[in-house]
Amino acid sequence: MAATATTYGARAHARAQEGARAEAMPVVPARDWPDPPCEAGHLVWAETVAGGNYTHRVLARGTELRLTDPHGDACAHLLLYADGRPWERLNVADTVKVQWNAYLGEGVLLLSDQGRVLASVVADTSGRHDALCGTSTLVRNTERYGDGSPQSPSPAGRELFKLAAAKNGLEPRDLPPSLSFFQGVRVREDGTLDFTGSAGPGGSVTLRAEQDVTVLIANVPHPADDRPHYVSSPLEVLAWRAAPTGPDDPLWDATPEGRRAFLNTAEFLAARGLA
């Protein structure tokens, strides 16, 4: 008889896995993670997430976000709200044009539609992102792969926001265009795209959270990648305590359209007790 054919055996060959690692999971609690880049009682966050998956979590104001690409070949889709003001979200279109901009970095701020910081980039050694072509959808992964469902073998990044989305309280109506992280693309003179793909294994990216936020994470291949596969590795996240950017912080006063929009969030969460 099998070990698991009795309720009793079920229960103690699921208990023996107690402990058990996988390439691609949260470890519980986060400052069990190898080699940690900060105290290790500082982590909040350690997961690594499989290709073809999403993750998502709520973190403070002033903690810091690193994704890294271990093995060259993962594209993080990110999408961030306000939390517990979910109506105040990530605007690309504003992350763009407001700080004259179509390309991800260090020293870029990821604006609301309030003209807030939700994030900042503090670090980055990549250098190949995307804030103009957004996630891959459900038709799009079936015309090209057979299936974009999120049970399927080649999820749609949208399909998986669907999901962390409703696990936060949000709905599909809540998910605006999101950016990407690992694979980038350059606009070519002609105005057309060039998929510019991966630096490589290793490239890592920082951001910091300047308002309390709710993160979405979507770990699926680029929409312009034009592979004929569905290649999609593990994307390494991991968050610590830290300090939100202040007015002695050189990003502050990077540029005039920051220093506003840094302003509009110290104002409004001044106004809420929260600064």
Second form
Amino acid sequence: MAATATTYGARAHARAQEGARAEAMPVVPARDWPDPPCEAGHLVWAETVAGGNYTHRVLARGTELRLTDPHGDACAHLLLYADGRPWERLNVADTVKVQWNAYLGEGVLLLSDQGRVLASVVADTSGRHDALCGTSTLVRNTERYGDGSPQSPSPAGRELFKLAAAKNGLEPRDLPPSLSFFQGVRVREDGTLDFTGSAGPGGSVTLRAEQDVTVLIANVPHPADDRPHYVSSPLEVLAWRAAPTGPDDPLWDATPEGRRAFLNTAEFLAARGLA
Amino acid sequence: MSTRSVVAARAAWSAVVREGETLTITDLHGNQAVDFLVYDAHDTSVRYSAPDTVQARGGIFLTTGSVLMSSEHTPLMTVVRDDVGRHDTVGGACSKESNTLRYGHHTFAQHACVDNFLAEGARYGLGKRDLVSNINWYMNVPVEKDGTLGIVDGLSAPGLSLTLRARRDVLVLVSNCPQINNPCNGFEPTAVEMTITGPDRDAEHDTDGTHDSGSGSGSGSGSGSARDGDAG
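Cool, the form predicted alone is there; where's the form predicted together with its partner chain?
Let's see the whole complex now, leading with the same chain.
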């Protein structure tokens, strides 16, 4: 009789797994992450997200979130919601229109539809990002790779977002267009797109939460990635306690549009008794 | 047979356009931006997706041949004729809130497209979560090499039009843009005309097998005919 044929044996077998390590996993507690980019005790989230997988977390205002592409084939598709008030959410159109730029990079504010800042991009060593193409879908991945369902070898970003959203009480209707980091797109004069791909291994981007935010992340190939096979390498996610952008930060006054977005956010938080 | 409506400056408009029918949008006075959202009439959770449309086209400008894709990467409508040659997928709708960032807090009392979308969408049970990045017909939003992007003078002229063919039964929401602070409508909103025309029996049928009508819960409740927009 196998050891796991009894409840006691099965329990012992399951419990013996504690401490096992995988390439892609959350490290809990986060302070156990080796080589933290901050004081070890300040880490609140440390995870390696497998290619073709997703994660989600609620981050307090002032938390910094660093996404890193260690192997060069990650693509972090991202959505943000005001935590507890998901009707205020990332608005990609306002983000590019208000800031007069289609490209993401250091100093860009990720704006909600309410004229406020959800997060700001405070560091970027990749420069290969995209605010135009969104993520992949079941139909599209099935056409391209044969399947796009979450349990398949080629999960679609939207399918993973639906799951991450559901775990936060949200439905597909709550999924607006998303941003993606580490796989770039550039617009030609005639409006057509060039896919620039990755900057290579090691690129990172750091976001600073300017409100309490729900973060959804899907790590799947960029929809404009023209490689015939589904290529998606792990994504590193680290977050730590820090401070939100204040009036003494150069980013606060970097543009008149951004200053008004920070002011709107500060007024909103003050009225709620949160700042 | 066709149904014609004039949508006043700043007004909202909506209609269900049945599979095979066409919707013609005419810029009566020129340089007017027409903010446009489209949903599967039988399952409004399947809705226009700017990113999927951009992916499918390989570019950010819409013109003849462009397919308006849904969030599930299925076709909703196709641009079958276009007098202008370039329409916007990137800029989204103006709102009272974004206007405070773009121009200043003095603009908060002005009309804005999001309010039109919310009011018109509510007639079909749609709410704020159903509003996503929309198309701006006739709006010109170029992108420079360094990524600089902006709404500039339009390319349209009085009487120019475009025609869309419905690939399934769709609900169309329109805000005839009231923005008065940028060149999207020459700083002066004007009326546009909407014409829905019955299926053209001679039209080439879709053959890609992806145009079947949805069979969802049917939250759309449009009458199937256009209605005149309220004066703004």
